[in-house]
Amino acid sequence: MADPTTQTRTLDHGSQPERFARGWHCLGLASQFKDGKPHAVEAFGGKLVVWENSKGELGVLDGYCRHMGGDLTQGTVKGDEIGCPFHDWRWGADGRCKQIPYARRVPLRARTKAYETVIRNDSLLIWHDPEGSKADYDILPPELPDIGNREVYTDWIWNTVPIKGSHCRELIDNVVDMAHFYYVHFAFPTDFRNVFEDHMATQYMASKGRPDVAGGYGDADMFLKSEATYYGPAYMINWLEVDYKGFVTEVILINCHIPTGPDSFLLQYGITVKKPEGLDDKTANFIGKKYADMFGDGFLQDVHIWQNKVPVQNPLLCEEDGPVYQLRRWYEQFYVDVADIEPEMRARFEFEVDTTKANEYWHEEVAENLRRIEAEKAENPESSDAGVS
């Protein structure tokens, strides 16, 4: 029998799921769709059309007319309906064709795919289920108190990044990945814990910025306390307390995505800051922009990794890598029929990573990096840009 310690480990790339996740998905800030025009959104391997009706409500349909395949996103909003540019068949938000101007009657089977919608935290969410079930409003993300009150929070800063060549599970894996915060985001994660239960997966983390690198969270004066929860497969709320040189700011980060294909998705993230007492709006918005840039840089650091790695179904793990397989088991519930959800996919699971050994090594490495930087500066006093590559 072969000795397993001498065998070469192989990577199992697996295959992408044959369906898109069941659950609530965010299409973006609701305000971007409220201009009286049809909007195209790439999603679930196709295209959606989004528009505002005369009552101010947002409708979402499959983007192609069931008559002859016209692109509804190139059509016209007419009252409460979206009119196809090909033959002006007019579709309501319930998926029914309401009118065909040149016809005596509308065919009884003139129905298209419609999505149930909710405005939550200023964003438009839609329900998607390959089985065609009614939306489950009990598992919506929570409504954030005062989030729409501009006396309390700054305006949202909302960004999108299209991701090609990666399944959105790469994003989910970060929930349990303690060590990447040091190597990718340039921070010391000092506390790191996960809790999975029902449709929610939470990461609790405290971190301190590294002093030897810039970018990401790399700043020795930066302390973060973070609670980040996925509510379903695609919508995370991240509550952040940022302590920078003793000035504490409360930040809310929405991290969400919409799958566009088997190996692509649209990453979206929004930032709003609770206005500190005594600060005027201009200063508060400036702080919000700074943190949006910082966390945006962090996402781009992840994107670079995703776009240059391969998918791995059988990751080889050490103790400090966290509960990767348990997280993936939790995530699997959104890719099977409801009847096939197993109790262990939704059962409560808790895990805390002991960061002691990691931080001992990392602090030694950073101290050596700082000594090298100082030595390089001494050798070349005219250069102040020496750093760790």
Second form
Amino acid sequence: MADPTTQTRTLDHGSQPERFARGWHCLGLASQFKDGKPHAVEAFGGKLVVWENSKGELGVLDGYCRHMGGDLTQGTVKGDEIGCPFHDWRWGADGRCKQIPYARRVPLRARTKAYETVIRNDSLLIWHDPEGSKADYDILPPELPDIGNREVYTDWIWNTVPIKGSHCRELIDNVVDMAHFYYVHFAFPTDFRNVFEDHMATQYMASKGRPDVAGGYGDADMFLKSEATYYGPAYMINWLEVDYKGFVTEVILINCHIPTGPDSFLLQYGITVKKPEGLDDKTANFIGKKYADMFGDGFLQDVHIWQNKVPVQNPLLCEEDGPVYQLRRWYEQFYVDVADIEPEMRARFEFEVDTTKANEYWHEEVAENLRRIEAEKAENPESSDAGVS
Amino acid sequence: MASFVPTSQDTVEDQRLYTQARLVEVECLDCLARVGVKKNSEHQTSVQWTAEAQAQCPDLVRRKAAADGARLVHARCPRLAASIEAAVADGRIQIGAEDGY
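Mind giving me the form predicted in complex with its partner chain, seeing as the form predicted on its own was just shown?
Once more the chain from above appears, this time first in line as the rest of the complex follows.
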């Protein structure tokens, strides 16, 4: 066999999965669907209809009527059912056609795809499984205490970003990507750990902002402590403690997505801030907005990378890199039949990276950047915005 | 059904290298749970558990029950950490990666 150290390395783009992940997927804040109208959500290569029944419960069905293919998302909510705009077939949240106004009987086979739903942390979650299994309520993301209590937390700031041309695994890869926090988000990671186990994958990280570049995760005065766990393939809770000049704020960031096609997904993120004691609502909301903007910009920095990169099945790692292959092995469990899940996909794996070496190098680079900025300022005193490219 | 299928045999070999190569079996001096350990540097440690080892570690079992599935137990078991340190000290675990793996 040829010596791999003298060969040119090639990127294996691989082939993408032909299915969408099994597990709980978040469609967004439940409140947005509660206006008596049908709502369209693109998901799993098709379209879903979401509506609220008379009891305040949300129903989720495949968006197209099994009669003649009418678009239910353009229909009308009638009582507890959604009526098709084409011939007014009335569908219930259990997936059965309840009534056809012009017919004596409903065909026994009038059943459509219905999704099991749960409201969790103010959001609507649905169970998706290509094998058609019953929803697994044991692996739901945990309920966050007091999250719906406006005395304790600010209102959600909820944003969506459609991503085209990337498989959602690109987003998952970030869980292990210690170094990108420096290059993409302009923060020094000072502590970094991963644990994968069962249906969960976690990243623990502490970081502080870079003084030489603006627009990342804060500036040199900002310290972040972050614990971020994926509960299944598409819903992450990120507990954040932001220390800005000694003023500590607790932030909850929900990072979730819905795959919409083989290489597209809808990224969603929601932010709520625990109201610091002694602060009025206006100030607390202002802080919430500020952090939502900061993490929102962070996602856009990632998005820019994803939309310009190529898929790679064989990433080449250096010894300081995180466990990309182990994370992908964990993620694979959601794409194979339950019967084909290998024990190592769910077995506990722990990783702790030494950030000392990388940080020594990065601190030198930052010091050099700061020297250059100073020198440029001295040469060119009028230009105040000399920055790092 | 497989997913994310590599198109090259070399990729399959890479998967093996990065997930299995250099994993040294370490037995906990306390509960005798066996895990795979790899150290790319002094302060970097990978620990690969098996379901069997997880069930055998009383520390992990206790903390997992207490967390009730809400948050992942992340702190390392201190007895296992000590066992890994002992294995490093007597040279059973080599520190330093081989070309990144």
